[in-house]
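A single chain, nothing else alongside it, follows as structure tokens in the form predicted alone.
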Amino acid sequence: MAPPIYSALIISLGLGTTMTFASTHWYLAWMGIEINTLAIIPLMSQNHIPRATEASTKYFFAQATASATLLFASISNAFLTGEWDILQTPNTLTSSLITLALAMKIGLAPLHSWMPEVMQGLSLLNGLILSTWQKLAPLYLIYQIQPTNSNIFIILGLLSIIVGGWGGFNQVQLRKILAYSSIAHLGWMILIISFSPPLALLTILIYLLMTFSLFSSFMLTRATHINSLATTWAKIPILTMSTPLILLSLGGLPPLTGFMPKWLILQELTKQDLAPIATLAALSSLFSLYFYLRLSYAMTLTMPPNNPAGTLPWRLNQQHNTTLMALTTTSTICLLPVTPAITALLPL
């Protein structure tokens, strides 16, 4: 792809999300999401291989369905209330339709089926964009509407945590595992967003940190299959130590950073007299922890089968700028001790 076209698409990605962030009008918010969607589809299919084309087509159909539902629900809301303001969604039916449309946009269960298939057909860089930047605009709108009935958020959140854990069990493709990981983490955000929006914001920020660190590690080693993790020690030995810690942090294992949002979410759910839901969410997160441990085991405790040492990848000097990756990896591993300071700063 020509650099000017690539730059224009990246600028359009930023412009669409920024437009949604800045708008209080449903039509402008919808327009921002559409600009975002139309900008990433050429990036997805730029490799001109059948799997990338298939992934971009599936993504287009899923996003078009969600966009049509969102536009219909916002027009219906404007017809019933006489307002296009995002904060004015008092009608239960229209707010539920808007929530489901946005849930399909970001890939929440049970509207998640497009997400693993699309992720599998993308490069790791485009997968990173899909897992992070593309989630921000719909999550902002979900944050804004806040329907009075929080049951829909609880159902979507619990289903996403369970499906995100179960779905990654038998996967060997890293991109599909990362897709199910994204679904599970979005479930935690949606579960708490109606009870404590600042805590949901903290969860999103930590998720972005952890996901960027993990994708950067896989991009540095060009790993796309679980078997390819076994040769990481021969390519970049330091990643053999840091990547398992990132994976365990994504799983929410103490004393790593990923434990912080889950700990605070479970505490908040218990305060809201939702102890059974908190228990179910905590038990369901063990499924996700299992496949993170599986990846860690494949990376640190296995050797490539029947592969003589002479044919392993050489330790060539990598021409990569790893400063940002080092900062995010350190944050992914070491932020748990500052939890008291974070809870003091945020109105949790």
The other form holds:
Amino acid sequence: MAPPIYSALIISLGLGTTMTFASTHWYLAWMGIEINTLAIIPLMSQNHIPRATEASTKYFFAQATASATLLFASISNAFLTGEWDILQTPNTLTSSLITLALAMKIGLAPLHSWMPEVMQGLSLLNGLILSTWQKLAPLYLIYQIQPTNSNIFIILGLLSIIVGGWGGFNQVQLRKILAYSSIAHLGWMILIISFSPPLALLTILIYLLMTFSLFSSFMLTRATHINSLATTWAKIPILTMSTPLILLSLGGLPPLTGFMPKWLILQELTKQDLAPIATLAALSSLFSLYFYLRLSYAMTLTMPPNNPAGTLPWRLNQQHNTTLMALTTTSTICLLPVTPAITALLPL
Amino acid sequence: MTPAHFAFSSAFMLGLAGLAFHRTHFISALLCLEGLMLSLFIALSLWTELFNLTHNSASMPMILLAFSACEAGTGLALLVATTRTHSTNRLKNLNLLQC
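Can you give me the structure for the form predicted in complex with the partner chain, which would complement the form predicted alone we have just seen?
Full complex below, order starting with the chain above.
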């Protein structure tokens, strides 16, 4: 794609999210979200292959429907209460409808069906933008709604954790696995957002770190299938050490950073007298851990059933810019001891 | 719920049902999307007329029209791209990404 067009699209992506972050009026927030959707469609379909076109089409329909529903709910709220301010959306019916529209935007269950197929059709870089940047604006709006009852968030969150785990069981394509992992993590965020919004912010930040590291690892070897993971030892041996650690961090295992948000969320839910929900969430995240472990196993403990000496690739001196990836990978693995400092800073 | 509110709500719900349950053609889904945007345009114009007596946000419907036109253009571009790659605009043919 020509550099002026490419940079215009990237700047539009930044502009859309910035507009939504800077707005207190529902209309301006909706406009930012629309700009985001319109800017990413050409990025997704730029190489004109059938899978990318199909993924862009499905993404477009899901996002356009959700945006229209969001605007409809905002206008209904304006008709019923006369308020366009985001921080004051007191009417329960319209704020529930706004929440559902935003849930469809980010791919929470039960409105998640577009997510695995769309992620499958995109390149790894576009999938990274979809899982990280495109989630920021709707999550910020959900953060600001400040609902009175938390039922809808608990239902969305629990369903997403269960669907995100169960749906990834039978998958061998890495991008679909990443889509289901995204659904599960967003479920954890939504679960806690009505009880402790700072904890949801922490979960978002840690999820961004972990997902960026994982996508970067897959981009280095251009792996899109579990079979491609098995040859990583021959291409970039250090990835066979770091990627399983990133995967286990995504699964939420203790000495790694991914344990921090889950631990704090379970503690907060227990303090709110919702111990059965906390138990169900913790047990359902075992499903996700199963397929993360399968990826780690394929990467570290298996060798492909072919003649290694005859199929080793040339170890050429490649120019990989891995500065940011090194930073985020280190944060994904080593940040758990910093939990007391983060907990002290949380009420920010 | 005032009659105006009921009118555009039911128009929106009909369009949403059409978008959710479209079965054969891609372009009928795009038409329903346009119908949704039209009902929202009418809703915003009615809001300005009935509730905003200073008319200081009377430009809201026009901005909605601009965004809706951009979205319609994107939808049509995707329709053309789909017809080029999948040779049809039938929705049953969008099945490459299942496994």
